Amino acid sequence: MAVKKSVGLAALLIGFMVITGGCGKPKKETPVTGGIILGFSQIGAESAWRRCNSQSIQEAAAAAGIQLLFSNAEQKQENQIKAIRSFIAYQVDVIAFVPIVADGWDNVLQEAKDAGIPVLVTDRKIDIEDENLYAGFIGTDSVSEGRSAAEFLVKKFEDRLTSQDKPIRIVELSGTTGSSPARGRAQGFREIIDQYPQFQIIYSESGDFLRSKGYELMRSVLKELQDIDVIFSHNDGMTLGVLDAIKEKNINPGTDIVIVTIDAEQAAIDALIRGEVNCVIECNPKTGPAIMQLAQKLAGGDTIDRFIHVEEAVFSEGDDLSSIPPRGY
């Protein structure tokens, strides 16, 4: 891959940034002069947790001394396909990216390969012909998410699942329609909540994992909908408007209504230890150092696991929450 690299490189930098170092921060547009070269697609910057995760890639990138071609897809599929044939036509050593939905990579992906660019996916899980496509995924595992929001609501209704109580009546706000993690934080929830009869989802829609869509969402839901007894809601970013929606209309969260949230940024953890919320469910966005390991991998020809998933916890009412570190989202 020696001769590779010989474009010049502001030339092909138009829509992204590339980056050595901080958040944010691009570096003057200078030749390259050797190491691996990574092509990042970021869907956005649509939260505190993306806003972290873009973060831990970046410094992550600097700290290992890979050069970094970052791109913000703001929420476009489009946009991310252009920029991974962007980073093809670089000839970078490895692709990366945060799909935005899970269908709709077959053509790109298959470009890459042809071009010999090994690609990560991360964060987001994609649906794909053939999976020798992509090298591998690193992120989260959201079905294992969702299973922990149904497993604490099942401890907190206890009693009433074991007496012939009225309905759990239950509001769903998912996340980006078409997205593995709002395709499997549904279905985790459900594997669990379909055991229990008295669980009833009355109301799903998606929110598009946005604080203002949270919002708007609750707002109609609470003029539609009467005896909610829980919310579970796939982000954190929609259950800061879910709050603001609840507070407006003078019901008690985390008391009048069951929250149950994904992603314990630190707004949700403070929300919990308010007494707002109930339990939140850890999503993990610190990968940027697992990342560039693989990358390096990738680089120098080596295989991957197929699938890795990051370790996350689960905070709750009754926990001793006084020992949780800043969460830096």
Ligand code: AHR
Contents of the next structure:
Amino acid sequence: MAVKKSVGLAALLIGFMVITGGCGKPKKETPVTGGIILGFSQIGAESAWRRCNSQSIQEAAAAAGIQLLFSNAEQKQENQIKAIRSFIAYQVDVIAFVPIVADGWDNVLQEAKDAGIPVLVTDRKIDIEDENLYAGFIGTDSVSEGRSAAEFLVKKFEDRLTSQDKPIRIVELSGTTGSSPARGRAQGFREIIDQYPQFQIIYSESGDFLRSKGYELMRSVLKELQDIDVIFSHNDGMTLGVLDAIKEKNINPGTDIVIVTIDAEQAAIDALIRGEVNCVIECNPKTGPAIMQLAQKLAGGDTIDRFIHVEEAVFSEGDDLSSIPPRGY
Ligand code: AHR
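What I would like now is the form predicted in complex with this ligand, since the data block earlier showed the form predicted alone; can you produce it?
And the full complex, kicking off with our chain again.
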């Protein structure tokens, strides 16, 4: 059996950031001190939410004394697979990753299993034939987030749901195609919306969780479609782009069009307070400390719960919004 290489050398050879101290400040070439080594594949830095998620992981690893090999996949699944293979080659104690999309992980996770390295899936879920190829999942419950978004609309449009008035026309901007939050949020939303024939989803397109795409999509939607009652956006980044596009057309967001968004970044909460957004569903990115506890358990040979969902809140117009603490992202 090969000897575990020093983390410093591994970083040098395969280009990971080794995080050993401070808030998100990488230190390279730190010798192994006998602690746990965690290989973490992050998908990128597409949103303020994601940057906070990475920071939470890096800070929590430093606080727990866990040596973190942190890899940024720049939004490419192939880069994640390469990173996981490198973690296996260097015999890290635990692998954790955020799967950019749900499918396509069977082979590489079989390789990790064969190497005896436990794998923790976080933030986004995977669809896999053999569930035993990973130890467990920690992250948000996207289906429930989608349901919360729809439940807000049911209350908001209560009067129109019972009348034979014109339909309530919904535009949906979804997240990255094939990702579990895009699938889950769409699924949960429809579970509720489909119970009310007055609701009609007149347009649904992926904006890839990006502000720039939210802006572009909304500009073209506004050219083609009229009488939009609702925009359901799968994340705040896209929502901020949507707000820019709507304001350019002198439409009042939050009044002329009801806007429901997911993440609860500070910018979205501020927009809610200004009345430009009507409901914000929290998606909690601060999972670093819980991930480190799970990594410690797994490194010690323990099993963990199959699915751990973190707590999330819903912030709506009409709530007392003055007491929301700064979001930090
Ligand atoms: O996977 C979680 C989603 O990914 C967040 O809602 C979004 O902002 C991020 O990019």
